[in-house]
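Here you get one chain, nothing else, as structure tokens; it is the form predicted on its own.
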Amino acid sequence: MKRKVTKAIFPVAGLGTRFLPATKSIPKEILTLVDRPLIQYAIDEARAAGIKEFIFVTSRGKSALEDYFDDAPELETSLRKKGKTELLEALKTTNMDSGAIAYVRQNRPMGLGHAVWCARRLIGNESFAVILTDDVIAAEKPCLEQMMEAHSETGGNIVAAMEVPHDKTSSYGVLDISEDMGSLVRVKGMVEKPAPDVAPSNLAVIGRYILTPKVMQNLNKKKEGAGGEIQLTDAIAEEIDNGNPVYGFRFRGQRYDCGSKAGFLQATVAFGLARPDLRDEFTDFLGDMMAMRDAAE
């Protein structure tokens, strides 16, 4: 019987320079998409997938991120006195049980693989998930939950994947496919940020992973890869070389790259339009904006 994956790593040590000056004092992961910070979307997805232990790889200046998950007794008392029960319920989703959440420091930026490696002692000899908060995925069934269901059948390592335009492959880790089974593909190689003319496919790795402890052992070697950084892609690819299974999983849903300004704005529009309490007013506003633009042209 396969042991359930109950631990997830959230690499959140990045400086968020693409969102300066906002991220000068606010962690990027706290930036708000409609009315929830990016980190909350990641936590909610992990909970839905059965994750019980949440490991954050942080850096200096991330104290606001840590505070976000603490109880706020004064605020809760104030809301309770004012009878604002809906807001109280919303706050409950931000609270984490004592001991459920842990923080480890990445002292200097050395790549995604290094960030994941920083959590090695908390992972031990268990399979684990990795969630990148920049990738927000709107899906009827949360992406990581879809992957967990697939993993219960296949075991091994699974990475979320989606087709991207061929001219964008240099922005992603790209899969070299040996067998295409529909939602699952068997992977025979992984290339980090290949130029379009040498990319083995246009199936790109997106920020969700379920990995075996052997990947963590590979990261222990601290091999430098693309950009002189320790790449998670390389540690996963080493498992293929060792004869261990690696799968790509075509998830059902829409991914938004909230690590870019354009992607963040696209997600804001999409999530705003998906909200029944905002949809009508927001739709009218967007229609007016488009009409004004067309008139100006």
Second form
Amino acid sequence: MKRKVTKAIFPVAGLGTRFLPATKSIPKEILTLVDRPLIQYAIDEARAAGIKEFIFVTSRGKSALEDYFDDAPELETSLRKKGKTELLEALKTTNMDSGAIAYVRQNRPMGLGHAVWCARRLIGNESFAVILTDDVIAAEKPCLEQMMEAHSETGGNIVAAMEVPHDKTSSYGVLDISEDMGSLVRVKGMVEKPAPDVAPSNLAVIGRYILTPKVMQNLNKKKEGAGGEIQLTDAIAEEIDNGNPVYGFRFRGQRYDCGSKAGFLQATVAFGLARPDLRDEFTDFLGDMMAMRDAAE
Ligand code: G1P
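Right, and the form predicted in complex with 1-O-phosphono-alpha-D-glucopyranose (G1P) of this protein, after the form predicted on its own?
Full assembly next; the chain just shown is listed first.
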């Protein structure tokens, strides 16, 4: 029987410069969609997929992120006294069992592959998941859970994938497909951030991965790739050259690029509209905004 994947790496060392000045003093993973920080969405998705060990690759200035998962006894007592059970429930989702969460430090920004490699000792010889918190995915069944189901059939390496406009390939890892089976594709090559004229397809990697420990070994070589950084994409592609399977998985769901301001705003609107307690008021407001814009044109 295949061993279940129970460890996930969350690379959260990035400086978040696209969200300055906000990110001058708070990590971008703490920026909130409605009332929950980005990191909470990632953790919830990992939990739903059966992850038990959460490994954060952090850097300087990320202490707010570490504190976020601590218990807050004073706050809990005060909410309990006031009978605020709903808020207590909301708070509970941030609690982590002692020992379930680990932080390792990336002391220099050397790329996503390097960040993942920083967690190698905690991963050992097991398959593992990687979640990029910038990619928020709204889905009936959480994306990583969909991927775990696919992985239980295929084994090997699976990356989340999505068709993107051809002129956007240089923002993504892009898949070269050898066999298209619908939601699963067999991959024969992967290129990090190719220009549109050399991109092998427009099927892009989105920030969810299930990887074999061999990918971690490939990262040991610390080969520089696109942008002079150590790329996770290259370490996965090396597995194809080694004759090991790599699949792309077209997930069911809507992905928001919360690493960009436009994507973050879109996610805010979509998540706001999806909330029963906000929907009506928010819909009215958006309607008014549109009407005002039309009137001004
Ligand atoms: C990273 C990966 C890239 C992937 C993307 C998905 O790039 O390197 O392969 O397509 O995430 O969001 P980044 O967005 O960190 O530049």
